[in-house]
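One chain comes next, on its own, written as structure tokens: the form predicted alone.
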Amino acid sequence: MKILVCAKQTPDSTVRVKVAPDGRSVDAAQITWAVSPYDEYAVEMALERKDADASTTVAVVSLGAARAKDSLRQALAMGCDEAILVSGPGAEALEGLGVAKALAAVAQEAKPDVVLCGRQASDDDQGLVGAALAEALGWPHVATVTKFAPADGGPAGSVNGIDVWKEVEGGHEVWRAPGPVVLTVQKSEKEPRYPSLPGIMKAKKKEIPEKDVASLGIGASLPKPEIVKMEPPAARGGGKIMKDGDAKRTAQELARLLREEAKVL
């Protein structure tokens, strides 16, 4: 089985993001970058399949600035076999549909049995690229996936297809999809593994080929939404602790606060 994982480099979730002076972008000066968390789960899910079947190969692709190579090397250190960076002028400016078309061009060349994407990126939370990628490829798509395996133990892409565990309220559904297929990952069964020291050393030596986004034939006529304004969320007010031991008076005071201050009643 050949698996292609699409991994986006986003600001680390522990970093306090600031709006840039232009009011329409993020100030990147103090940002630490990392693999988007759901994409990291997608990498782990691919590596779990590789652990179960040594013939499986896992490639990871990222689209963006040259700094995205750091995230690709993290994926290589975790156990991925190869990595591809799509970059060049205009790569960072591509919106969701353009990103999906660029990744589709890479997937058509790589010919994987399964493409894995995180269900949504941690920076814009749109959840668009995975579904748009499936549409661009003309492949089936299953969302909120936590596990997959060749159906009946057969190879991916066979007539048996691929069994996919999809998270639903209260449990899971098991779907059978013909290969090739695009899966957007909710979480894998395990937390993403840490890169091993030997893996880190090997990843440093691996060559990461780059593709110029212009060579992928992405049309300049794609719709480009405009960001009008960015602003941080409103600061939360302080909480109140009800210390009065009388339950009736506490309930009355709580009702008053919810009505007059919180204005939710």
Second form
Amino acid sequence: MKILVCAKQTPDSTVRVKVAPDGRSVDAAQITWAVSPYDEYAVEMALERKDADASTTVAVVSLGAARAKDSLRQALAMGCDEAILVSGPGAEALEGLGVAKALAAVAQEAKPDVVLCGRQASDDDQGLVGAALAEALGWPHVATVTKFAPADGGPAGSVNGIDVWKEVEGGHEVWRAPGPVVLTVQKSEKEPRYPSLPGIMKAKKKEIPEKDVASLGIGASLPKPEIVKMEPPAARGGGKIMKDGDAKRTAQELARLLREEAKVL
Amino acid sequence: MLPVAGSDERLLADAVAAYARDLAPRIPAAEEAGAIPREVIADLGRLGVLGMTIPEPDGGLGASSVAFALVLEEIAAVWPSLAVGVSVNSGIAEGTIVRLGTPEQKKRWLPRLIDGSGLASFALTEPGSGSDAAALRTTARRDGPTWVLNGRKMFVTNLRYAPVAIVLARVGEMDAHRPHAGITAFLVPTDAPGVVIGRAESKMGLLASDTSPLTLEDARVGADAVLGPQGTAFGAVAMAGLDGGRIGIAAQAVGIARGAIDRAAAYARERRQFGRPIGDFQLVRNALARAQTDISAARLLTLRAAWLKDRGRPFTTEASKAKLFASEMAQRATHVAVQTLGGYGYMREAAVERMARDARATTIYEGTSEIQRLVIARGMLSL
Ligand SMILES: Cc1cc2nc3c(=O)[nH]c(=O)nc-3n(C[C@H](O)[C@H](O)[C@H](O)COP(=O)(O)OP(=O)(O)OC[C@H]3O[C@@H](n4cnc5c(N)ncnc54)[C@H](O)[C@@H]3O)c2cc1C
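Could you give the coordinates for the form predicted in complex with the partner chain, as opposed to the form predicted alone above?
Below, the chain from earlier opens the complete complex, with every other chain and molecule after it.
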């Protein structure tokens, strides 16, 4: 089975971002970059498939700035077989549909059985690209996926449909997709693996081919909504510690505060 | 010499740092239990940490001593108990087997010290012989195709996790004029008949690191257990092994100091007294700045010794200097860290409390500070 994972480079979620002086962007100097968390789950999910069946190949593609190569290297170090960077002038400014069309061009060339995307990126939280990519490819799309596996039957090595586990309220469902499919990933079975030291050294030596976004023939870009303002969340007020030792009185007082002050009950 | 961002050494160390950071929540329980969880050792195997310095043909990554020092610093900055275990396994035990082992010995033992199924031990110290290692009294006697070992080893790190211990024993009678003559190293499987692992020591710090006595009661090992030429192990195994090991302990000390001072700096930014962060007070700044400078100096000494080792140049006195300075520095730095956190720094909940206790061992094992000074002065005076 051939898997293509789409991975976006976003600010590392463990770093506190600051609004830049222009009030409409984040301060780039403060940022360390990483694979967006849901996309990292997608990488892990693909590698879990590879663990289960060593004949699986996993390619990873990122569209964005040249620095996204570092994130691709991370994915290679985790165990992906190859990586592709889509970059060049205009790549970073592309809106969601344009990104989807560009990734569709890469997918058409790579001919994977499954394309995995994170359910949304941690920077803009738009959640558009995966579904739009399925649309652009004319492939089915399944969302909030937690696992997938080739459906039983058919000669060895052929892909005879894909079984997809997806999270739903109170449980999960198993869907079957007939052929190539785009999955947007909620979570992998295990936490994303740490790259091994040999993996890092191997990844360092791998060539990462670069495609110019302009060469993919995605046509005119749609108008992109613009960010006009960014506001950090309001500073949190101090907490309240209830020091009365009597459990019953404390509980009563807590209930009163939750009802009257916090108004959550 | 100082690996910059993006260098292979830094890439490897950063990867281990990311893993080590995520270990932090598990440390208090493991220290309390007095054991490193088996899964953590397995993780280090999977990540390739345990075999990183073994040459590629022997199944390792062939990374440099510089990279290994940086990796040990990263582990120690989070969990010193784990760092010493890795240092003994990969620095001393594997290093000695790679250097002196026969192809069969390498094939038998290295995979098990790389794959995360255990951590090897190095057993030199005895009840009557510590700094004066050549006075050791454990004996080895040939009996047909086997060797029979008798004696008692103390303070053996990793013993509970070890598939094998490198044991130094004396073959033949002790010659008072040449006490190091006859000392021979043996690869002793811990499941060999006559090998008894005693009760783990209860220590001041490094609580999760295993430190146990090893008793050899007519312990029998094969002729293939002799590591390196018979009778030469005092220099070729004990002293040479410790030279390398000292770089590891220096790196551990740098890591402990950095871990403690990073926490102290974070605390000094947040903690307010007299209406401002305590980091505003010059006395606090002075202490932190000194400690930070100390750490940088110790790291440079450590990496220099590692760099010389990587190039096959003599590094004995450089390793001693690094170990001496870094371990003494770690006492000062952890003292500052506890002081900066005030009463909170004295409490079990504070990681700096643990680190101050852990740092204490670094001036003692693999040669006390006094012994390091002897080594350094010997290099100067040739007396
Ligand atoms: C946590 C821990 C783990 C250890 N792990 C191992 C291990 O894995 N394998 C192993 O073999 N050993 C291990 N050791 C033992 C350690 O290496 C010894 O404790 C150390 O070498 C000192 O020996 P000693 O304790 O017998 O002290 P001694 O040698 O008795 O020294 C006592 C004091 O006298 C001083 N002194 C001794 N000789 C001189 C001199 N000539 N000049 C000036 N001062 C001197 C020493 O510096 C020290 O201050 C470990 C120890 C600890 C604490």
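So that the term is clear: the rigid core is the largest set of C-alpha atoms that superpose within 1.5 Å between two forms. The structure presented is a predicted model; accordingly, all values stated were derived computationally and were not measured. Residue numbers count along the first chain shown, from 1.
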Identical rigid-part label for G199 and A143 between the two forms: yes
Smaller-part rotation in degrees, where the chain is treated as two rigid parts between the two forms: 27
